[in-house]
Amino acid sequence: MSDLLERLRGRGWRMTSQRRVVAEVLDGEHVHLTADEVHARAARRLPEISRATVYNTLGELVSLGEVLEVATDGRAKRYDPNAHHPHHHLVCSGCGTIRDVHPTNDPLADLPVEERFGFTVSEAEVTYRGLCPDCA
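Chain shown above in sequence, structure on its own - the form predicted in complex with another copy of the chain:
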């Protein structure tokens, strides 16, 4: 993610201050922020950035594969800058904290062909749920 700005320039993106601060926010903390949290952090550096631009930029980063969308609850989507290292998520049912986890098996291998119903299955995402040490 560190040379994200270079990769974006290479794809013909016009480099604006808004896009730069959004990329910097995501680059800075490897956490899972909502769009409004990204907006709040971006606005600390560039006070007049709009929510619409944050949504636009996040959407573009997602379709470029630079950022992942995570929807673990029915609430706001979260944006995951750790897109180049495959992983899954462990969510605390108490406080909502999300941690990256790395199971030892690819769950795709556990779905037999007769359970695929003719689908071209390309991805398996696992959400583990439980209580974190603080909430237990």
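Since we've got the form predicted in complex with another copy of the chain here, give me the form predicted on its own too.
We keep it simple here and write out only the one chain, dropping partners and molecules.
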């Protein structure tokens, strides 16, 4: 069973066949699918699933904090099930591929106190950009 499915069961989330297939499609380490990609993959497993159901399910998963919504460079939003493991993103400027990366430094520690302007900083989102091997 996937990490996402286990987390959802642990929350007591009602697991309909449609919700289950969306969660199964999102399973994986470097999964960053658009809603349309989730729908296409889900429809292969459950042909009667509607686009609206996929969008609604993704919205619920984001609201629950179980899936991250990732937006880069005005491209379609992507959905990342790796919500409970701190990580950053590496984005290809050519094709838009997104990979999870786990740098060893703490981005909060990298921000000098004088650059915080009195803010109490609680989190940081770092996006690295470049070209993937296929686009380079």
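The term rigid core refers to the most C-alpha atoms you can superpose between the two forms while keeping them within 1.5 Å. Numbering follows the first chain given and starts at 1. Given the structure is predicted, the values throughout are model-derived calculations rather than measurements.
Superposition of the core reveals a Cα shift of less than 2 Å for residue 69 between the two forms.
Core-superposed comparison between the two forms: CA of residue 108 displaced by 2 Å or more. A displacement of 2 angstroms or greater separates the C-alpha positions of residue 30 between the two forms, with the rigid core held in common.
Here residue 117 exhibits a Cα shift of 5.8 Å between the two forms, evaluated on the superposed rigid core.
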